[in-house]
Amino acid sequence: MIQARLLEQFKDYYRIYGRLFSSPGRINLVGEHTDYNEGFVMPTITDQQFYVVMAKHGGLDPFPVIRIFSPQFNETVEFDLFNPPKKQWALYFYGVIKEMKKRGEEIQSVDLLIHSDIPTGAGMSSSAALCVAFAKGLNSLFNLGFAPLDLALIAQATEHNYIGVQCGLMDQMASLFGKKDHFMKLDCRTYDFEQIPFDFSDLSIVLFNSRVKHNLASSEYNLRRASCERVVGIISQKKEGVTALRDLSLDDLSQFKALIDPIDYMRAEYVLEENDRVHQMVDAIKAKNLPLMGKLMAASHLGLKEKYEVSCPELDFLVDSANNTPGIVGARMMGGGFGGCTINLVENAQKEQFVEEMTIKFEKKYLKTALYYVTTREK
C-alpha cells in the first residue's frame, strides 16, 4: 500500500519514524463560484489523495525550520520562518505554519515528506487538500487543539494571503467534512451542510482532463468575485440587509439592472441562478430524476461559459463531445475554469464505450493523450 510505502521512505530519508496524515480531492457536482458569495455548492470527495508524512525535528536549530521532501519530484526544500520559500508550491506548507502563528500557537522544526496522487490544475483542489493534510498533521503532531473548521479556515486563509487566490470555503470543508458516495449541500454563509447519500448504482462519475492547466492566482479569478462584491455594494445601498449575493433572487437583482455594469450584472445572474441549481439538484437527486439532473448540468455550464466566462474550447468541446455521445445522462465543466476537467455522470452499461469514444475524439481534436478519472465506480 502506499501508506506504507510513504512511512518507509520517510524513515529511509530522515532517519527517524514519522506519522502520516492525507486529505481527499473534491469534485463539485453543481455550485460553481458560489462558495465566495456565500451560496450554497454541491462537492464530493474522490480516491485520489494528498499524503504528508511528518515528524518533530529533534536538531538545535534557533529558528524552525522546515523540511519537505518529494519522492515524486526528487525535490528538497528547506525554508524557515523568516524566510519565505522561492518555490510556489512550498508557500502553501509556509502559509499554513504562519496562519496557525497568527492564532497563537507555535510550531517547532518539522520534517517532511509529500505525495499526491491528485492531478494538479485539474479542478479537483489539490491545493486544497496540501493545505488541510498538512494543518491536521501539524494540529496532531503538536497538539493544537484547532477544531476542524478552524483548519479550514487556516487553509482557506492561506489561499488567500499567501498565494493570492481569493477562494472561498468550499474545497476546505469538502476536504475534511465530505464523505464517499454521497453529496455534501453545503451553506457558505453558516457552513451547516447535509449529506446527499449519491445511491446510483447504475451511474458511474467520470471526470476528463482538458489538459489545459489553469492558475486560479491569475487576475481573472479574482475579477470575478470583484464583479460580484460591485453589485453587492451598489444594491447594499439600495436596499437593506444585502451583504451578499446570496441575500438576493433574480427579481431583486434585476429591480437594479440600470445601475450595474452590464458584465458585473451577468456575472451575478449566473451566481443566484447556479444557487437555485443546487436546490434544485438535491431534489432531482433525492428523486432520482435523471433527465433534470443532466438538465441541471447543462444549463450550469452554459451559465459558466456564457455568462461567467471561465470555460474555455476544450472544456465546451468536451463537453458537447461527452452530450453526443452514448451513456451520458449530464455533463459540466468543473473548478474554476480556464481548463481543468469536466465531470460526467454517465450511464455504467456504456461507460467503457464512453470513455473510449471520448478518448478518440479528444486525441484526434487536439493531437494529445486523453486522461481521464472514474471517481465513482460500479458496485
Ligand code: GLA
Given for the second form:
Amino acid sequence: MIQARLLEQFKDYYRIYGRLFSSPGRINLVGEHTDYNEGFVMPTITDQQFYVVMAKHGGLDPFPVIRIFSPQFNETVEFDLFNPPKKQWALYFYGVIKEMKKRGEEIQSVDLLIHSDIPTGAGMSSSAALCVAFAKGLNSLFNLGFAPLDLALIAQATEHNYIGVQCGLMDQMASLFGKKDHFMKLDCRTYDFEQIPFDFSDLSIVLFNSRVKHNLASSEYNLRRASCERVVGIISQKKEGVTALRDLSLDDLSQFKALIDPIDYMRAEYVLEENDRVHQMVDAIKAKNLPLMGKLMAASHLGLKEKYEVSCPELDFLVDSANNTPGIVGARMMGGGFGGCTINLVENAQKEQFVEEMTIKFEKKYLKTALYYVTTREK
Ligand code: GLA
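Starting from the form predicted alone shown above, please give the structure in the form predicted in complex with the ligand.
Below, the chain from earlier opens the complete complex, with every other chain and molecule after it.
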C-alpha cells in the first residue's frame, strides 16, 4: 500500500510519526471555462491522488520553517514564511499557509513528505489536489476549524495570488467533494451541487494524455477570463442584474453584439452554449441517452477549438481519432486546454481494442506514446 510506504518513509526521514492526507485530481465531463463565469460544471475525481504526510515540528516559533521532502523526485525544499521558496512547486505550499494566515490563523513549523501519481500539466488538476490535501492537513494538524468550502477557497486563492492563474473553483470543489461513479453538477455561483450517478456498467472513462504542456496555458487562461469579464462589464451597464455571463441568454448576448469586440463575443457565446450543455448532459445521463451524451461532448470540443480557441493539434487529433475508432461514445479535450488530456466515454466491450488503436494512431503521427488512464469503478 502506497499509504503505508509513505508513512514509513516519513518516519525514517524525520524520525517522528506523521499523519497522511490525500486528495484526488479531477476529471470534467462537460462545462469547461464556465466555472469563473459563475456557471455550471460536471466534474468527478481521478483514481490518482496527491499525498502528503505531515507532522508539527517543534513548538511556538516566531519564524516557522516548512521542510518538504519528495522521495519521488529526490528533492528537498526548506523555507520560512518571510521568504518565498524559489521552486515553483513549493510556492503552492507557501501560498496555502499565507492564505490561512490572511484569514487570521497561526501556522507553526511543519515537516512534510509528498508524493503524487496525478500527472502534472495533464489537465487533471494536480495543483488543486496538492493545495487541497495540504490545506486539509494543516486544518487538522493545527485544529484551525476551516469548513471544506473555506479550504477550497484557500486553495483557489493560492493559485490566484502566488501562481498567477485566475482559475475558477471547479477543481478544488471536485477534489474535496467529488465522488466515484458520480459526476457532480456544481453551480459555481452558489457552490451547491448535485451528485449525478454515472450508472453505466458497460462504459469506461478513458483519458488520453497528449503529453503537451504549453506554457501558454496560464497567460491564455487569464486572457480568456478577461474577455468574459469585458463582456459582462459592457452588458451590465445596459441591463440590470448582470454580474456574470451566467446571467445572460444567447438572445440577451446577441442584443449587444454591436457593442462587443468580435473575439470577446465569440468567447462569451461559447461559454453560454457550454453552460447549456451541462444541463443537457444531466438530462442525457438520467435518460441514458448515449448518442446525446456523445453529441454534447463533440459540441463542447468544437466550441473549445473554434470559439474559445484553447485546443491544440494533438488534442484535436486525439478527439478526431477517437471519433473514428469503434467503441467511442463521446470524446473532447478536458480542462484549461493548450495540452493535457482528452476525456473519452468508451464501450467496455471494445475498450482494449480502442486503447490499442488510439495508441498506434497517435504514435504514428507524433512519434511518442499518448499515455492513457482508465477510471476504475467503486467496488
Ligand atoms: C482549469 C481551471 C478551472 C477551470 C478549467 C476549465 O482547470 O483551474 O477552474 O476553469 O481550467 O474549465
